[in-house]
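Just one chain is shown here, as structure tokens, and it is the form predicted alone.
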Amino acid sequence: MTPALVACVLLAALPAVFAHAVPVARWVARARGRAAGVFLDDRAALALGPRVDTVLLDRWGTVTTGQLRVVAVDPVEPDHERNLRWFAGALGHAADDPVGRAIARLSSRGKLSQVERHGGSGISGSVDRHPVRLGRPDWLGMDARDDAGVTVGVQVDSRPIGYITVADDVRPHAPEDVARLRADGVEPVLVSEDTERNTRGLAEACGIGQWYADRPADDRAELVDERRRGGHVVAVAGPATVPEADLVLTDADVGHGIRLADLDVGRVATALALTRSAARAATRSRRTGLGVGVAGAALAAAGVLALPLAIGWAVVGCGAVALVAVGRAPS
């Protein structure tokens, strides 16, 4: 075989080398991921994503906004509602927990003084010189309530004036995004430190069929191990990483896994879809490159492709490989 013929064969076979050596599908997936707030910088995570079949969704920030919201304001007397909102909201500004922050949005701060926090019972203080207590109804000597969510009592001037109930602020498109996960072959599982009743209600509102309640953030490793022993590839989406998980999706810069702009379950679904689409695009482009390269090499070896034609074949073949990778990458 003459040097010229060897050169023609090698040039015509270039699309096969290009398809295997240049990760066009991965580049496209990363670019489209960044535009969607999904950062696929960890090559191991990008490769593992297509195998994930179960994702544990932390209650905070995935199917919810990560905050609570007031869902009911129930004054003892109808004309007490304005005072109930004002005094509870003002004292709520001094709270340092999700319930207090939700109630604080009912009003401005007012003139606060003598603030005391009483462990898990509640908070007390003076609002515009009126003594106010906000907390568990039994702590305030008020009747217990059986509302979904968390219900607190409000007492002003040593008299109960009403109840306020807060609950998870569910993301508007959470049910659709959960359905996207399931349609992509990934089973969503809700994990929450909240009560069984509230966790079940949140799961049902989002269309999630499996959930775990009363599970604090530092008690997730056992759940992951249980799923993995069942033969599943498990991802965990939440503010806290779980080293035992196969894949971590988080909004923290942990240096591995998939980093998200926020924990919205829609981004979780997009991230896993990106990894799957990138894998499919890479497979298709490699097959295209191999087919075009083998055909070109055979034609060149038979003397059909002279040097100019071999160069053109290589250029067109590499372009075809790139187009297949781009066309099959997720949008």
Contents of the next structure:
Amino acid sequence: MTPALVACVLLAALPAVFAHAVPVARWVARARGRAAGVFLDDRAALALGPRVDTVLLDRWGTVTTGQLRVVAVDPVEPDHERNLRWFAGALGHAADDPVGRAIARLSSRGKLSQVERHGGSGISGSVDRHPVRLGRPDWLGMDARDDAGVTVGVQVDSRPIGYITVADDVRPHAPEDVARLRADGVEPVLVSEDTERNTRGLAEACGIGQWYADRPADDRAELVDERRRGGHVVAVAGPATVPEADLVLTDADVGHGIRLADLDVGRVATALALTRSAARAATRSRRTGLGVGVAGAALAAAGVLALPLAIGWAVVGCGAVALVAVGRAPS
Amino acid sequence: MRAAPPRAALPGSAQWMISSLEGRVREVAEQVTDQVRSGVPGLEDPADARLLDLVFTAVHNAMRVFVDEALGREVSYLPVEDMFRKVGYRVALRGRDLDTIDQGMGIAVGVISDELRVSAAENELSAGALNAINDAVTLFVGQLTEQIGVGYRAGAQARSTDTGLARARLLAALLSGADADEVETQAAIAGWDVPDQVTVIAVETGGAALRADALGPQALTRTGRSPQPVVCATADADEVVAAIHRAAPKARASVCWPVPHGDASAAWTWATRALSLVEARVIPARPVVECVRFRTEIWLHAEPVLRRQLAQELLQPLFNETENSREILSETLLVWLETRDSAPAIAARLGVHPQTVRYRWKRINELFGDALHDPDFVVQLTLLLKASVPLWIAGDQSDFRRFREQEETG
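For comparison with the form predicted alone, provide the form predicted in complex with its partner chain.
And the full complex, kicking off with our chain again.
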């Protein structure tokens, strides 16, 4: 073979090399991910994503906004409703737990003093010089309530003035996003440290069929193991990283897994969909590159493609490979 | 009552004539006074007007006593003698000599004798009866002249007394609410012109007493009393207060607002009460307590026992509350009673959230109920809270303790 012929063959085979050497599909997935608040910087995570068939969704931030919200204000006397909102809300500003933060949104800040936190029982303090206590009804000597969510009693001047109930603030599109996960072949499983009753209510509201209740945050490894033993590839979406998981989706920069702008279950679904579409696009582009490269090399070897035609074949072939790698964005 | 001096009984006709003169006693006393004013040199001076008033009162009372005794009624000589001693005392203080008294007595006896003669002629009284009346008059006049002499000697001695003591006496007269005559008398002795408006100052010296000479001649004061009283003309008040602090830098001076000198006694009460209220922390403790700024407090704390009893009666609902609750509810109620403002306005004044005020108002209505619609109750409550709340805020819990004790004893 003459050197000219060899050059023509190599040029005509260039699309196959391009398809295998240049990760266009990954670049496209990363770009699309960034636009959607999904950071696919970890190549291993990108590779693992398409295999995930189970995702453990932490209660905080995925199907909920990560906050609680007040769902009921029940004064002992109707006249006390505003007082209940004001005094409980003012004291709530001094609380450092989700229940307190939810109640704090009922009112502006007031003049607070002598604030004391009483473990899991509640919080006490002085609002405009009135002694106020906010906490479990039994701690305050008030009748217990059987409402869904968390119900706290409120006392002002040592007199009970009512109850406030808070519950998870469910993301409005959580049921649709959960359905999208399931449509992609990923089974969502809700994990919560809340009671069985509240967890079941939340799962049902989001259309999730499996859940774990009364599970503290440091219990995730055990759940992952349990699922993996069943032959599943398990991802965990939550505020904390779980090393035992196959894939971690979190809003913190932990250096591996997929980092998300937030833990919204919709974003989790988008992240996993992106990994799948990237994998599919990479496969398609390799096949396309191989086909175009082999055909070009054959034509060049047969002398059909002179040097100018071989160059044109290489350019058009690489372009076709790139187009196939870009493909369509996942819905 | 002093027994009447032995005097010959008057015959019946003389008694009858005197009884006919009974209705003219005042008229004759006025004649005597007029004659004395015109007959004794120097008594036309307006400054002697009070002296002449005293002369008239003394003569009128003396004639009344004489008539009563002549008609066999029971009489007391003490008031009349005291009044004639005062006449003598006053004459001496004004620097007159005894001749003035002799002239006056001569004129008075002359006028009365003329009246008796005319009346005797009109009533055809016998010479013996008229002589008996004249003898009795002469005896009575002698007795009164003796008292005038006693008073004159006392007055003359007072004039020669040390002026420091005299100023102290004047101060005492002013602060005790002595009558104008007494004040004028003491002022004359002390050589201190009593101004129309005076300023009364109660001083807690915080150490040694203030010396009178440290305050200058325009201020009256006396040591040995705590708080130490100081009185001066209102025009000199600022200067005197400055002198007080120069002499005693740690002193606290309670300065009453200007009053007529006749009200100096009341002003002293107010100034000392203001100091007591400073002690009770109702009034802020400052080197100079300007009473005019705390008139309401001074007024409201004038009747501590009444305040206490009203508090036990009207504030019972509050006493069942905790100390903290009682304090904040009463504070809010008082502001509302004083201003009748909206919740946000009251909240701004108290430095709390408007909803806190609405909550407190609900509690207040629960505690007092319909009583808050009774105007009398509201007025009493306002005054009571105005007086009591500062005490409670200052830490005085005696009302509450008293209520608890009453509850425990049933």
